[in-house]
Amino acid sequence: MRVSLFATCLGDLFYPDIPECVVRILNRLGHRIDFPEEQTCCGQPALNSGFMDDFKAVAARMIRIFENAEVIVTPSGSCCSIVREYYPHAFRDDPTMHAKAVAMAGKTFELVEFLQKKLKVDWKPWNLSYSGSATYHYSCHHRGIDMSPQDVIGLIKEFRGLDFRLLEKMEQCCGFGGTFSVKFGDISGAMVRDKVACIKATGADLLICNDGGCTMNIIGACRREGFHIEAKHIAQMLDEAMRNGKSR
C-alpha cells in the first residue's frame, strides 16, 4: 500500500523523530511511504479561534496537496479529527470542495487506528518487548475519530515486559485544548494539575501520550511541579521494539 505521511506541524517542529518512527514502522510492515513536502498545518488553530475563512483556506490547500494520496496516516489523533470531522463540514455549501473534503476524510487515519483497525497487524511475529512501567493518557480528540482508550491499550499490552498501570481519570482532558488554554488559563491550569496528580499516583516511569499538544502541556506542568517523568509516543516505542524484536 502507498501511504502518504501527514507529519503535523507540532511533529515537524518539536517531535520530528515521531514521524520518522512512523515511516520505519510502516516500511517494516511492507508499505511504501511518501511525504508531500508542501504540507503544513491542518488549520486547527484558526478553527479553534473562530477564523473560518482562514481555516477553509488552509483546509483547501491541504486537500489539494493530499488529493492523489491512496491513504493518509498521521501520528496525531487531534489533527486526524480535524480532517475527518471539520473539513467536510467547512465546505458543506460548496459541492465540489465538499466532495473532495469527504474523500480526504475517508482515507485519513491516526497511526494506531491504521495499525489496529485497518491493517489489523498481527504483532506476535515481531516479539515486541519494552521494559519499565508505563501509564497512558487518552487524548480527547480520539473521541472524534471513534477511538476508545482500549484501542490504544490493546496495542500497549502487546509489549512483553512492560508494567502497564491504568491512569485514574484517563479520559479526562489535560486542559490544553489549543486556544482553550489561552482563553481559560485558570481552568486549563487546574485541569492539567489534576492530570499530573493522577500520573504521579501511578508511580510509572513512562507516560505514553500520542498527541503533541497534550504531551507539551502535561510535561510542562510536570516540570513546573518538579516532577520528572519521560513521555513517549507509542510510535517511538513500536519503532524501538520492532528493531530489537525483528520479525522471524
Contents of the next structure:
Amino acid sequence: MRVSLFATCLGDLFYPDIPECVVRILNRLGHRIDFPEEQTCCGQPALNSGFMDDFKAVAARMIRIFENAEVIVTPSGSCCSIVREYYPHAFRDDPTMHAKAVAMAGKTFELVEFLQKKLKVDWKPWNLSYSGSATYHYSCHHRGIDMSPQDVIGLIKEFRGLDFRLLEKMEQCCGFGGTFSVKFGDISGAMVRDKVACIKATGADLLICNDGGCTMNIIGACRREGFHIEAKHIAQMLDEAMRNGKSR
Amino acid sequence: MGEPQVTKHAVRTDFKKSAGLALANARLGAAMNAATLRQDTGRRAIMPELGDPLVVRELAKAIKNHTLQNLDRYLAQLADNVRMNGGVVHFAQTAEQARAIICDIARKAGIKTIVKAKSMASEEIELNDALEAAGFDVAETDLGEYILQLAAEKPSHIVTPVLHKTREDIGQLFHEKLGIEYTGDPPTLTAAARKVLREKFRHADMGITGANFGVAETGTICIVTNEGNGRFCSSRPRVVVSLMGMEKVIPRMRDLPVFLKLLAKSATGQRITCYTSLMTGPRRPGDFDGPEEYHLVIMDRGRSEILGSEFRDALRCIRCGACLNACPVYRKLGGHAYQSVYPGPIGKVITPLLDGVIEYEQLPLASSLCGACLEACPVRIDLPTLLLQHRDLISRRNRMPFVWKWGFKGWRIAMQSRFIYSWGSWFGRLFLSVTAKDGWVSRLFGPGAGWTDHRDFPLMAAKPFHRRWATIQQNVNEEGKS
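Could you output the structure for the form predicted together with its partner chain, given that the previous block was the form predicted alone?
Full assembly next; the chain just shown is listed first.
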C-alpha cells in the first residue's frame, strides 16, 4: 500500500521522532511511505478557537495536498478526528469541497487504528517486548474516531515483559484543549495536576501517550512539579521493539 | 440562522473569577471529584443492561428529533388531550408570563401553602421568589432542594442539586435552621427533614411539579423522583400545577419506557427511579386521590428560538446530568461557578441561548472539547460541535480578543505557506531558546503565561521532521534492502 504520512504540526516541530518511527514501522510492514512536503497543520487551533474562516482556508489547502493519496496515516488521533469529523462539517454548504473533504476523511487513519483495525497486523512474528513498567493516558480525541481505550491497550498488551499499570481516571481529559490551556490556564492547570497525580500513583516509569498535545501538557506539568517520567508514543515503542524483535 | 436575542441581566462576576474561587476551594474540589466519579461510574456500570446501549440511545435521539421536527403538532395534541382529561392548559412565552400564570392560579384558588417537587424549569424562572413575593408559603420537598431552600442557595447540579455539600455541611445547616442536635449521620438528617416535610404535605393546598415528559397521545405528564415527594405533591393537594419546558413532549406512551430506561441509568445509575408518576388530569369520580384542579403550564422561554437555530439538537436534552458528571471541567469547578441555572456541558450550550449570549459568552469557551459529554449523553447531543458553533458566533460577533483574532490571521498565512511555516518555526525556536533550559521554557509572556503559570513549555526539536525527511527516506530504503 502507498501510505501518505501526515506528520501533524506538533509531530513535525516538537516530536519529529514520532513520525520518523511511523515511517520505519510501516516500511517494515511492507508499505511505501511518502511525505507530501507542502503539509503544515490540520487547522484545529483555529477551529477550536472559533475562527472558522481561518480553519477552512487551512483545511482546503490540506485537502488539496492529500487529494491524490491512497491512504493517509497520522500518529495523532486529535488531528485525525478533525479531518474525519470537521473537514466535512466545515464544508457542508459547498458540495464540491464537501465531496473532497468526505473523500479525505474516508482515507485518513490514526496510526493505531490503521495498524489494528485496517491492516490487522499479526504482531506475533515481531516478538514485541518491553522491559519496565508503563501506564497509558487515553487521549480524548480518540473518541472522535471511535477508538476506545481498550483498542490501544490491546496493542500495549502485545508487548511481552511490560508491566502495565492502569491509570486512574484514564479517560479524563488532561486539560490541554489547544488554546483552552492558555485562555483558561487555571482550569486547565487544575486538570493537568489531577492527571499528574494519577500518573504518580501508578509508580510507572513510562507514560504511553499518543497525542503530542497531551504529551506536552502532561510532561510540562510533571517537570514543573519536579516529577520526572518519560513519555513515549506507542510508535516509538513499536519501532524499538520491532527492530529488536527482528534482530533476535 | 435565527440567532437568539441578547438579553440584559444583572451583572454577574466574571466567569474566570468564579472559577478561580471554586478551584481555590480544596474541600469543594474533593467533594465534586468523588461525587461525579461515583455517579459517572454508576452510569457506566448499568448501561450495558440495555444490551446494546447505542441502539437505545439512537432510538431516543430519533424520537426526540422527530418530535422536535413536529413540535407544533405534538404540543397541540398534548394540550388537547390534557383539556379532554379535564385539565387546564396555559402557554407561557416568557419567564414573567409563566410566573404570572402560576401566581394567578394560586390566587384564584385561594391558596395559602404550596409544596413543590424538583423542577429545573421552575429554577429557570425563579418561581419560588415570585410565589413568596406574592405571599404564598412555598416548601421545596425534594430533600436536596429542601436543603438548598434552608441554606438559601441554588442547585449546583441538575439532578443531585446539593452535590457540592458534604453531610457535615448539612448537619451544621440542620442544627442551625431546624434546631436539631448536630449530626453528620444521613439517616438521622433525612428523618429530621421528613418530619418537617410530612407536615408541609399535610397542610399544603397546592402542589407544583415539573415535567420530565409530556405524552401527547394521552395528555399525561410524567415525573420521576426517588423520594416519593413528587407523588405527594401531585396527588394530595387540591390544586396541582405542572410546569413543562415545551421540548419535553414525546409522541406516544410506548415511547416513554425508552426514556425512562435511559434517564434513570444516565442520571443516577439506577435501573429505574423509585417513583414514576403519571398525571392524567384531575381526580375523576371514584378516584381514590388526585387534585380537584389540574393545570399544565407549557413554557417557551427562548426554546422556539433554539428550535429555529443551529442549536436545535440541544433541545433533545432530557436533563439527566450525565454530561455534568463526565465533564472534567465540571468535576473541577462544581456547578455554582457557572452562575447559571444549567451548569456543565449542556449549560454551556443552552445558557447563552436562554439567558444571553453576551453575559454567558465565557461558558462556551471554557471547554477543552474533550467529548466526554457526547460520549455520556443518552440522546447523543453533539455538545462539542455545539460549543464550536457558539465560538464561531462569538468571533462573527467580533467579540474575540484582538490578540487571538489577528494572531490567527497571521497563523493562517503561515500555515498556507511551506516557506513561512518552516522558517517561522525556526525563528520561533531561536526566540524561545534564549530563555530555555534543558529544552524547556518556564516563563512565557502575553497569552502564553496561561500555559507557563502551570507547566513548562517544550522547546521545538532542533531539526523538525520536514528537514529530516530526505535522510529518513534514504535510511529506510537501505534498511529495506538489507
